[in-house]
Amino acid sequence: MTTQLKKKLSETMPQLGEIYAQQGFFSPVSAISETEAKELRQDYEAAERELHGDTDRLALLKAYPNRLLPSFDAATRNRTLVTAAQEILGENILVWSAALFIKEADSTKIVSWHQDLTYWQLNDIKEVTCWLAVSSARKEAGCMKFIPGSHKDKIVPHNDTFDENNMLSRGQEISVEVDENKAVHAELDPGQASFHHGLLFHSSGPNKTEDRRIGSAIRYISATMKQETGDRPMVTQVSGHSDFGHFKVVPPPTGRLLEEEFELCRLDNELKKKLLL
């Protein structure tokens, strides 16, 4: 590590602890320049046009970006990132997912506000979120919005909607009522990244831009975690060495668009599908 990165840590971690603990999420961290940033984004974007006609691939690229393409793999371990997941997690963490969330130019798409966990079935609330703008991620491109301090509550009821503008599978939604003069925008520039509790309210608005807004949600857990479902659904583990057995824990990727990671990226989306409710 270098001694410009130790003090850029040791300046900023402290005050992430903090903060997050307050606010329930932590904005910006800057993790990588807007060169790698690009080189991240034109590697994703060449394996798009890879595989372009084949959907079922198209989606376990996009689902999968950290198994298919060993860049994003690296991006999941980036020193600044994990860094700050052990502020919040401590020293034995997984990637649990590390999905794009991607909103074409001028698009509609929209996140509805919800909190994470309601869906994953995990035992406990020691994850956070990490989203990573591979491409810029400003207000106007439906950045992430939050409403401060809502992580303290508990899981509220939510509805699925099913509205095709809606980027989440169900049109999930929390139905209480949310006060948007309250939201707060985690507005990002390539290579930056934001942090936030698994129960913090949040969400986005659509890409009002003619670029596309591409983000990783990389989902840090800790390793102490499991599944309420006793199923073992595939992993990283990026930081530590523990991992208690409750995940299948594999290793980095070796190559690009291995047909032997599709391979596993299909066994383990059919068990997710089973078990995000």
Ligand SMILES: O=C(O)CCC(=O)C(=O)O
Given for the second form:
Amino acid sequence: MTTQLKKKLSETMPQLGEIYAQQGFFSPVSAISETEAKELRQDYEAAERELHGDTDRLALLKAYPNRLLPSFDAATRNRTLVTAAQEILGENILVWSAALFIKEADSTKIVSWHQDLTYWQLNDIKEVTCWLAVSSARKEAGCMKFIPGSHKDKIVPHNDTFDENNMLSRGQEISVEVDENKAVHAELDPGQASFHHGLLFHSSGPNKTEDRRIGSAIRYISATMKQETGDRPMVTQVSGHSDFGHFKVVPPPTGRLLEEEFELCRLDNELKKKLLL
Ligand SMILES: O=C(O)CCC(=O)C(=O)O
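Can you now output the form predicted in complex with this ligand? The one shown was the form predicted alone.
Below is the entire complex, every chain and molecule, led by the chain shown above.
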């Protein structure tokens, strides 16, 4: 990292490491301009139109925007975001997923209280989610909310609610009491991001606005991590080296909506479904 970049980071994100360790999250981090966020959104929405009616490919696009759109791969490599991730995870960083969480305009969809690392069968907690706002994510749009310090509680019991309104695959929900009064809303403008710990209690409410709420949940992991099962999901490397051999490291996509990328995503998606507890 250049001295200049380090200086800029400490100016925009003073005490990131300290605050993150205390609260389990850090927000907001200004990563790209509103114009760049708008371009990212336009690229994604153009792809949605191009794939209109193809539910299989549309689902893959939502789950793997960084493999199917080079603009999203570039966003995962954004210097500010990667530098913030380095502060938390060290030098050797992979992107395990960058799936989109989209709440349509005027939608009742919610995300229940949960801890991310409950489900992914990773062998350690060296993971941080960077949620990059592609559109505005304010309280009324159902931005994420966090319980400060809850990442220190380790993994608590969760149950499956299978609530159709829940955006999590099985409506997974923390089954111990969560004190909503302690929740802090992470409101973000387009182009801003929040960083949250894999053990942090978090959730989000409905989108009561007339615009879609779109965010890319970039799961940065330390390359030293591995799947408990020994499987090697597809990842990209955004910092340091990845000589540990625990994942299938692929180069950046060379084009937009490439058929070979859809095939890779399809295979990885099957594996991820198997891994998801
Ligand atoms: O987008 C949301 O509202 C929730 C996202 C989330 O739970 C996560 O990124 O871990």
